[in-house]
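For reference, the chain that follows is the form predicted on its own, supplied as structure tokens.
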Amino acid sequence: MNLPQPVQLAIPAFIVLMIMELALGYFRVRAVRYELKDTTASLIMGVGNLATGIPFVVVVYGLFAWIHQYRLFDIGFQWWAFVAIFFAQDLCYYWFHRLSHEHRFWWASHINHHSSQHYNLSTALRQTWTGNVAGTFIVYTPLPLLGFPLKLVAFSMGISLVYQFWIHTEAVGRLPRPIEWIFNTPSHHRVHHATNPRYLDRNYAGILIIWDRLFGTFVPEDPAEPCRYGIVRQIATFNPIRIAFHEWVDMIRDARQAPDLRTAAGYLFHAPGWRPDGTGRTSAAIRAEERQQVADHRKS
């Protein structure tokens, strides 16, 4: 069975969104705030991060398709199985988001779609130009070894690509409450490009917000708190390659100058931010950081 290519077919319509955001924010209409350099920046991030895919798609498809030899069931390409990988991708991508902001060798490769301190629909093109070589295609491979036809986990791989674009903007404010609750919004998502420490590490949702509400990582926007956008550490460049690097660097740097291995490891696998001596500014130490001078205020 022949499935389209949902990331092709919507490139047009990525175009004209981005077109009508801009318009808005020129003429004021919604608080869309747009950079030149910063755009140039994000969109040079999109096309290397098509580039960089193309040598692994044979790589990443081999391996699927070996897993595909040892499924666990014949899933063709009923009704019931559109509907069963619709849920179990989208699980599939909530761990995977999940554990990119939770350990440095992954987050080196996604952090470059953090990194802009602008929020709006070319910052969804933003992409990582090193995931592959990373692997975090490994936490896709359930999908294969359950029976999952390979065509159809790329289709919902894109489809859930397609709809993760439109969520990133200011200029949608909350929606109907039954939506907010059960899908990934654009209010949902800005918490997620967040550094407000009660914001930080939280809303990993691709389409369905309900993993993060079941899994307890799930934080709604507050209209009392804007959301301040970028990195904990804004690397204040738009030069591309360093944007796509610059963590990399960062993180090797920090393992090649520890005493032991055991340092180095938690340098390469622990969360963004950890020191071995415990004063590094992880999530959970900023969030915890942030608790205490709440309530050292309220005490005073």
Given for the second form:
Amino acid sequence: MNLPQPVQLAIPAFIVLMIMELALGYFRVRAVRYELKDTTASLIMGVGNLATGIPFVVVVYGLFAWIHQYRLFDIGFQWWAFVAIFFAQDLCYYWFHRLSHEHRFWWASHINHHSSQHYNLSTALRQTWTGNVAGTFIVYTPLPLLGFPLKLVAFSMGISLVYQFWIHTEAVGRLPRPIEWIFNTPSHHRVHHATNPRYLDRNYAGILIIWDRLFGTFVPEDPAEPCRYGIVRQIATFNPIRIAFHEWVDMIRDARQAPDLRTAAGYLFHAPGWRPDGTGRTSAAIRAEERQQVADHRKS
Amino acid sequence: MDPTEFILPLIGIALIVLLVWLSGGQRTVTLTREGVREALAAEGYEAATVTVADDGHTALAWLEGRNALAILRSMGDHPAILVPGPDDIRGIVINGDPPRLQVRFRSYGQPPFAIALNDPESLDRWRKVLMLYGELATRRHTGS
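Form predicted together with its partner chain, following the form predicted on its own:
So here's everything in the complex, that chain up top.
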């Protein structure tokens, strides 16, 4: 069975939607802001993501095909297989995304997606150049192992990527409650891209926000606390090379300068911001610091 | 493979860049004392002292109650704020006439920072503050 390639089909829609969003901001219909260097950097990152992904198509396809030989079930293209992979792929995405935030080795490849201080549709295209090198596709290996056909796996990953494009916008406010309860929406994803302590490392969902509700990582957007976008330590560059590799360079330098292997491994695999002396500004530490400040403020 | 699969997206990207430029997207924020204070306040910081470069592209602030330095740069239409710890800084040097403070960072995501400190008063003030980050000469990070 031949399935369409969702990303390829959606590219014209991506462009049209970005132009529409830009127009909404220009005519002040919505509070949307595009900035030339930021947008250009995001678009170059998107093109780079496609280019760097090409050599890995064979590697990933080969790995998945090899795993598929040992599949647990023979799943074809029945209607229920489409339903099942929708949930299974989205669950894998949740864990891929959570691991990408909670462990520096994968954060090094994902950080560039969060490096813009803007939040618009072009931010969606600010994609990694190094995700395949970091082996992030490993998280999806349960899909061929379960027996889903490889074309169906690729199709479901494409659908997920296309869905996640439109949620990178400030032009859409809150949607009706049932939709906000089930699906990842612009509101939920704004929280994910925010650096406000209470929003850090939350809302990892791809399509369904139910995973965050289930695993305790959901935080709703609070109109009283507008999102500030970017990363905890904002990078001061629009240079795509620095955007793509800065965390890799910093991480490898930290590991190389570590006094022993255990510390080096900590720099690689602990949470971003971790330091061996316990003074690191991880998301958990930043949240705790804010809680303490609030408590101190109340006391005084 | 159909070459239009690559050409059309590239045309689309060029169109978007052009439209962003035409719609005033090349704006650059000019830092002011008040703007710096507001930007820091939004991040939960209170500035005790602020020095802004004459061109409005860079600024330094000393944070009240934190004994920490904040470094601000104009990044398109946003100020980018960095509150470095001593270990984040690879070297600080003041040189030239008029004096120019230059900071180099350990992180590859932070290009070198420079700000002219034209008046002697602000130079003296920052010289004292920056002593907290080490000697005011090029200081290499040793990893210790």
